[in-house]
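Okay, so here's just one chain, in structure tokens, the form predicted on its own.
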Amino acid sequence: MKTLRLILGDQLSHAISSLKDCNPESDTILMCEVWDEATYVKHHKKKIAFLFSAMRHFAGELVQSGFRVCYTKLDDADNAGSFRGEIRRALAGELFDRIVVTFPGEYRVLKDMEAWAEDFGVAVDIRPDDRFLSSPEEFSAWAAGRKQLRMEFFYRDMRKRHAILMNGTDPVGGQWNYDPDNRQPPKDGIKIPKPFSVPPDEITRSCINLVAERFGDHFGDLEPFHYAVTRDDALKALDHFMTERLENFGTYQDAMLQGEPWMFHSHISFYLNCGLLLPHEVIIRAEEAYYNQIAPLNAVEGFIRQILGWREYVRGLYWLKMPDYARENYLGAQRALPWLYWSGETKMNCLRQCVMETKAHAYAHHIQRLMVLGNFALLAGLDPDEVNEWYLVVYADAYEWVEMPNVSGMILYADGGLLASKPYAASGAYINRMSNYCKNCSYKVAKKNGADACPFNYLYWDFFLRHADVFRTNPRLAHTYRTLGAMDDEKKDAVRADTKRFFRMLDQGERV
């Protein structure tokens, strides 16, 4: 039986489901660089070059093993422009028995590949994903019944369904989660180590060549490129990481500091979502490193927390909600995503610093991503669509599955608080605190009121203000508007006007 395989480009494991079984002497491996996926929303500059570098790497690899491969560059004269189209032609050229592929990780991809079988009149065998720890079917028949699918409890059943750091039936250190500890702002002198780099090859630089004169008008800087785009260079960052980072990830991994965009994060999120490291060694390093007295528990359960609990977790919510989920804008948001989302052109330094780092290097850790960008947009009731594009297109590591929850769920709280059971809204004494970014903004985070005074301040109170009637019953909100309760009239005029003149400078396209 002569098969054809396709790879996706999050796909690049030597152990994904698709190459299972595969016969070097009759089936054929096809990978292909194509428009149509590298423009659907346009794409950070530098996430284009990695996946493609990551690839073509990744091609050589299988053609040292002795595999054919059928390789399409986005240059090729003949290139098809879109999957449907490049297996089309692969078709067209060779008589195949069947097509095998692994389960997307995109809705729209997967339709797509279901109607493959009647339009190309060839057996398609989409398998299973089996680089995650939990498959749709198994989160599913996890969520059957329950009334909330809070992350915690998935976690915790993950934990005892994989034996992670587990003691019998009871957690290691008696508890299941450690966030209290997790939470220290940055210290005075506090160092952060060089993050992992590796100089760009010849391949590499070819990419990056390829983007420069096909993605030119697309967001975000193309160099200093200095990503792995092999799983040996992969292996190499996540050692740096467990070496150097994960000691201190824990305490320090909800802190920002201007001009040190890496902190304590491992930056492996890129290598995990395209397939050049699994979750599962990832996780078993970490454990390594708690036993082996490498690192203490709260950074090791916290960084293990974020992989085996949020990461299949928020897969998990993305496959049972699709594609309805997709839809969802439970606060009715409608403002359109503003230009200071690209060009960093903004006087509020937290803002300003968070975009130009994403555009410097299509990166920005957790809290930047929630509790900067992400607060902003839930507070200036940015409209969903626009929101979740932009941190797709942004970021080397966002693939639909996991950037929509994460958005639309944890950021916007569109989903009616499906994912999280309260907004992470948040004024701006939560950024002084575990910022220093304050200290360089226009504006003054100690004052409430004014033109001068810090935005998400009173954009904060405006929020709850407008949204009492859906968040003034929600048990974890009871001391905000306990708060708000004792606010005099006065002052929450004085709220609903700064926001009104603020919101109609950042509509004007004024400079905020």
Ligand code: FAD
The other form holds:
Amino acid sequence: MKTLRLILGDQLSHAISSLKDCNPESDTILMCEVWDEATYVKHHKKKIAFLFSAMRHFAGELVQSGFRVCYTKLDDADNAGSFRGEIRRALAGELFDRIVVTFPGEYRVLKDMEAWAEDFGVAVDIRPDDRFLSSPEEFSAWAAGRKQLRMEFFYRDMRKRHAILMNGTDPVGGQWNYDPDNRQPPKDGIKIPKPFSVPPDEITRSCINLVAERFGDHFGDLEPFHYAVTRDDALKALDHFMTERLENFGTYQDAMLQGEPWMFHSHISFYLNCGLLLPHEVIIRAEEAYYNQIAPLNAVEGFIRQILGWREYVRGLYWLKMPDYARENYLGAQRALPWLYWSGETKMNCLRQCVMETKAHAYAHHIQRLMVLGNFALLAGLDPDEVNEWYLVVYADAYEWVEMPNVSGMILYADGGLLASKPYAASGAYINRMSNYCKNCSYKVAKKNGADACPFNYLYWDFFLRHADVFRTNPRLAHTYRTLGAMDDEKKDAVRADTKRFFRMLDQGERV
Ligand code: FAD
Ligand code: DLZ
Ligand code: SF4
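Got the form predicted on its own; any chance of the form predicted in complex with the named molecule too?
Zooming out: every chain and molecule, the one shown earlier first.
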């Protein structure tokens, strides 16, 4: 059967389901750089250059393996500009009996694919994306009948189902979770390894030039560019993490240091999410590192939980709840995203650091995304649509299936607590404990009120005062509301007055 096989930019895996029975004699593999995908949100320049280069390298490898590849570059004269346009063009040029494609990472793309059979009058086979360790159907069976969808229980099931870090039916070491040993503040003089780095080759260079020319008005720095764009190099990046960083991953998972964007994180989300690395192989490598005594259990379990737990869980939640999930706004947040998220122009040093590192690298580590950028978005009541769009634009690992649950569920509580049992809200004290940002800030973290007080301090209390109807009865917030109950009216008035002043300045575009 003569088949047209479409490979999307985040499907760069040789073992992908759409290639499983590919016949090099009769089939054509279609890959296309299209304007619609590069601009449906205005992705970070580095993200576009990374993905185009990875796509071009992957297409080259397919050709080397003897497959017939039809590759459309962005600037090709007859580029139709969209997946559907490129499919139509391919079908006009040659007769195919069917189209084969792997299940996509975004709902809008799935809806488009589902219409192709009728629109083009050809059979369309949308195959499961079996690179994930749990299918949307399995997740929905797990979720059925549960009032709360807590990641921790999903994760334990995944550990058992895939026999990862298991001793028969018990978790290795006797505990499912080693968080109490993790999440230490950064130690003075801590030495952080340099990140893995690959110099751009000719293909990457031409993608960088293309992006500079065509996407100059997009956010972010194109250079220096040091990411892997092939599976071979992505595997080297993984090796680098296993030998240099994994050992300290758990301990410093939540630590932040000025001028140190990479810390002890793995920096493999770009590669996992576009298919250069596979989650199962990464998990097995981490498990081996524990058994070979390269890294301790708290680090290995913590790392595996992110991939086998969180990554699979957010994808399950996305497909379970879309399309409604995109419209969730449980707290009625409506404030426009302030310009500082693009410019980094703020006196709040923590925010400035995280925005500027995001701009430079299309990367920030989890706790910067969650407890600085996300915490501010939650406390300031930023509109979920605008926050979702920002996160989708700025990170090179961002696709809607993973970005949206993290934003709407984890940081904004927009889903009403489906993902998080309480909002991830914190005052300046948390940021001060986990980083050295406050030492270089115009605001005083120890001050609770007044023009020079750390804004997180009063925004935190104002948030819980503002939303007392929603959160007062939450048992996990009992301590917070006990403290608020004991707060005198004068103090509450000061919190409200400071917040009002701060929001007025923010809304008027003044530097805060
Ligand atoms: P590490 O800290 O080394 O973790 C290892 C791997 O675990 C990551 O590569 C990633 O694949 C996985 N992982 C860790 N946490 C999560 C999580 N919460 N959800 C899903 N996978 C996770 N991750 C994305 O891949 N794409 C996104 O668009 C994205 N948006 C986010 C938005 C917000 C508001 C927050 C709070 C988190 C977001 N994350 C996202 C999750 C996480 O921050 C990144 O996966 C991580 O920072 C990537 O860096 P790393 O590879 O060094 O991760
Ligand atoms: C993110 C992205 C960008 C910037 N450009 C392309 C592209 O030109 N061609 C392509 O196949 N994929 C691209 N992607 C990734 C897609 O947006 C992604 O495959 C869908 O969102 C489905 O997850
Ligand atoms: Fe951020 Fe407040 Fe610390 Fe400044 S004082 S860096 S605003 S937490």
